[in-house]
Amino acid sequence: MNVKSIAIYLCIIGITASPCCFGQENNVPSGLKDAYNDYFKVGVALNTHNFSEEEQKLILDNFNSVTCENAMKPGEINPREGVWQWEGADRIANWCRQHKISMRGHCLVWHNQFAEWMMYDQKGELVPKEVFYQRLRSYIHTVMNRYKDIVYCWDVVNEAITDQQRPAWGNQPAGTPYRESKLYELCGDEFIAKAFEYAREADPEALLFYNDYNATDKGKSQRIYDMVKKMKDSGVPIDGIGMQGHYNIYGPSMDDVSAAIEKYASLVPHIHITELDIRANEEMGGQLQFSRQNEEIKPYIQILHAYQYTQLFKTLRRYKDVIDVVTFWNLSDRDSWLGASNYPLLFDRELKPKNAYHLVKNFEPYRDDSLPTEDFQPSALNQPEQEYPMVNSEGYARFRIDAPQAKSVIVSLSPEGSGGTVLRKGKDGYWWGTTDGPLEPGFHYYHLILDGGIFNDPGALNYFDSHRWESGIEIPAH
C-alpha cells in the first residue's frame, strides 16, 4: 500500500480529518448549497432542538431550504378540534424568516400523525365524508395562510400508496393500489383530490407535491405514476412528486433511481428528493422495525456509505432540469429517526462532516459525463491466462470478481479521496467496477475487501508489501 493509500485509509477510519485527505483546495465551495448552486437547492429537515450555535452555523453554511421534521404535521398543529399548537412550527418558520431561508411545507395530509378528530364524531364513529371535507378544507386554509410568506411548496398528501399490491388470484381481482388507511376507508382516493384542490385555493402560488417512500421500486413507482396521472387527467393540481430518499448502502441501484425520475418527469415538471438518508444496513423506505446497530461502523461500511452518496448525487446532478431540491432528513446522525448507530447522514453524532460530505461537496463536474476510453487490456502483472484486472491507456483500472455469496466487494485502489472502488454485481453474476478516474502511473499494491474481509485478487500476481502479500497492478505510463 503506497503512502497516498495509507493516508486515505487513515482518513476514512477517522484517525485524521485533515482537508488534504480529501483533495480539498482553497477554492472549494464553503458548503453544500454553494457547491450545488448551479444544480438544485440543498435542504434539511429540522426539529425545534436544532438551534445551538454550532448547528445554526452548519445549517447556514450548507442549506438553503428547510423542512419541519414533525412540527408542521396535522397531529402536531391541530391535535383536537379547536386546539392549535403553533409553537414548534412558528419557531422554525420564524428562524427561517430571520435568515431568509425558504421552506418546504410538510405535510398537510398523512394517515400517520394526522389530526384524526376530523374523521370522527363525539361517539367515535366516522363522520360523513362531507363533514370531513369541511374540516379538512378549513385546516388546510388556516395552516397554509399562516406560512404562505415563507413556504414555497407543500407535501399535500403523504404516503397514500400501498407498499405491496395484492395480485389478482383466480376470480379475485387485484387489491387496491392505495394504502387502506382510515382516510381511504372514509373517502376512497377522493381525499387526495380534495386535499390538492383545497391547497390550490389556499395558496395559488405554492407548488403542490405528492410525497412517498420506496418511490424507486418498480412496482410502487408504477402505482404512484398511475395515481398521479389519473388525478392530473381529472384536473387535480399536482405540480410535482416528492421521492423520499430513505435508502441504504446497498440500494437502490442508480439505474432504478434514474428510471423513476424519468418516469415521473414525463408526468410532472417538478421532482424533489424529500427525505434523504442512507442507512448502514439492508433496510429501506419507511420501515418502522428498522435495526439499530450497536457496533462501531467499520471502515468498509464507511466506504460503501460514501460511495452510495456520491453515486446518488452524481445521478441527481444529471437531472438538474427537473429536480428542484434535495432535502436531507435531519441535520446529523444524533437527530436521525433511524438512530445515530445507523450512520445515515453526512454529519456524524458530533456534528463532524464524514468523508461522504466532502465527496458530495467537492465533486468535479467534468467527471459526471466522462467515460474511460474503451481500450482496456489485461494488466501486465496478471496471473497466467487471466483477463482481469485490466488497465487502459488513460490509467483507469477495471476489475471483475467472482464472489456469488458476497454482499459487497471493494477494491482498495481508487483516485485520491474515496478510499476504494466499489464493485456492483452484474446480471452475469460477476462483480464489476472501474476506478472513478485514472490512477498514477507505476506499480500499485492492492487487495479486495469482501464484506469486510481482506483477500488478494485471484486474477493478479502477488507481491510482498511491508506487512503482507498483496496483489499487484501496473498502470502504464503514457
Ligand code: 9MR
Given for the second form:
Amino acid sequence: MNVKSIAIYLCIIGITASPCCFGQENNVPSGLKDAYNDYFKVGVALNTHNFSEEEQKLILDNFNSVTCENAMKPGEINPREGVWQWEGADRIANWCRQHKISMRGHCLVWHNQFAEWMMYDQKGELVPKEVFYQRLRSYIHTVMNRYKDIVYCWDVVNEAITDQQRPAWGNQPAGTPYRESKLYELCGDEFIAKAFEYAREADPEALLFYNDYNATDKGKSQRIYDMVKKMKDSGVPIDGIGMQGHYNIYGPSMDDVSAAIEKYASLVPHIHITELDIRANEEMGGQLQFSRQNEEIKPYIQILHAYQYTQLFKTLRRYKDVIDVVTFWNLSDRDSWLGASNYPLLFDRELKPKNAYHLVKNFEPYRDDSLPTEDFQPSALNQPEQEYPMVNSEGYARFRIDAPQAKSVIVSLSPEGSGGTVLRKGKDGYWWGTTDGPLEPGFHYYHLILDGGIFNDPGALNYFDSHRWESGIEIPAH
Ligand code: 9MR
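Given the form predicted on its own above, I would also like to look at the protein as it appears in the form predicted together with the ligand.
Once more the chain from above appears, this time first in line as the rest of the complex follows.
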C-alpha cells in the first residue's frame, strides 16, 4: 500500500478528521512517479533542449525513467562510417546520471534514422549481409558499453512488422508480415535475431525489447506475437515487448488494449508502454500523416482526452505485474513531435498540467476494481416508457443513446470532476456508458454533448435550469 492508499483507507474507516481530498496539490508531495510507485515507473522522452530550470523541475517531480527522443538513435550517433556524435546522448545520459534516473535505450535497429551506411559499400550498392552484421555488431557493442551503467533496457529492434499484410487470395499466398525495408531486403528477418544476439552479448544485464506502434491493432498484434514467438522458439533473447502507444481520443478501446497486453504477457515477462501520447485527431500510430494546425481545443475534446488517459491508466494499473514502465513521448505539448495543436500530453504548451494530469495522478485505487451492482432501474424522471437512463442502488447512472452518425457522445455528469461520462459505441450501434462512480443522491440537471453540440437526453424529462431546459435525473438516497 502506498501513502495515498493508506490515507484513503483511513479515510474510509473514519480515522481522519480531514476530508478525502487527493485532488489537492498540498496533500502528499507527489508527482506522477510517486502516485504510481506501487505500479510501474513513469517515463518521459527528452531531447537536448528540455533542460530549462522549469522543465528540469517537471521531470524530477514526475518521472523516474528517461528515453532520448532522438539522441540515441543510430543515425544521430554514427551517421557515417567512423563518425561518432556522442554529444546529445551524453548530455542527456549525464544529466540522468547526476540525478540518478535510469534510462530506456532507444533504439539500436530501425529502418528510420538509421546508420544507413552500414548497409552500403562505397559505390552505393548493398553490402553482403555478413559485412552489415559485422558493422552492426560493432555498433551495438560500442553504444551499449558506453551507457550500460545508466540504461536498464534497450529497444533493440523498432517497427519491423508491417501495418497491412496482404491477405492470401486465390492461389496467391499472403504477403510478408514484415515491413519491407532495406534491412529486410538485405537480411530477411535474420537481422532481428542478430541484433538481439549482439545486444545480449554486449550487456547481459539489460532487458531487450521489440518495440512497435499500433500494437493493440488485432492484425498487427498477431503479427508481432507470431514474430516474437518464432524468435523466442529459436533461442533469440527477447525479454519484452514495447507497445508504443501513439493513441487518439477515440481509440483504441480498452478491450483492445487489455487483449494485446494479455497476448504479449503470455509470451514475454516484460511489457513497456514506450511512447505514449493521445492526440486530438483520428490518426493513430508512429507515422505523422496529419497534424492539426492551430485549431482550438474545444472543451469536449479536453473531456475526451482526459477520459482516454484515465481509462488507459486504469487499464494499465490492472496489469502492473507485467508492465514495468509507462513512458510519455515528450514532456509537454510544446515540443511534442505531433505539434501542440494535437494536444497530446499531460502538460500543455505552457508546461502547465492539464486536468487530465490531475485525474491520472489522483486516482483512487479502491475504485479500480469496483464494479457497480447490477440492480439498475429506469430513473424515476424518465419520459413515459423509456428504459434509459438507469440508476442503481449505489448511485451509479447508466446511459444508452441512439446517435448513429456521432463520433463522440458525452453525458455532462460525472462523479470526479472529469467534466463528464464518455459513452462508447456498442456492437448494437447504441452509445453506452456508466458513471465512473456513484453520484450524489438527489436531483441533477444534465445534457448530452455530441461532437461538441449540446442536446437533451430523449429518454429523460426536461426541467428548466436557470437559463435552458436540461434533462433531469434523480439519484435515489441510499
Ligand atoms: O519523436 C521523434 C521525432 O522527433 C523524429 O523526427 C521522428 C523521426 O522519424 O521520430 C520520432 O520518434 C519516433 C520513435 O523514435 C519511434 N516510434 C515513432 C516515433 C514518432 O515518429
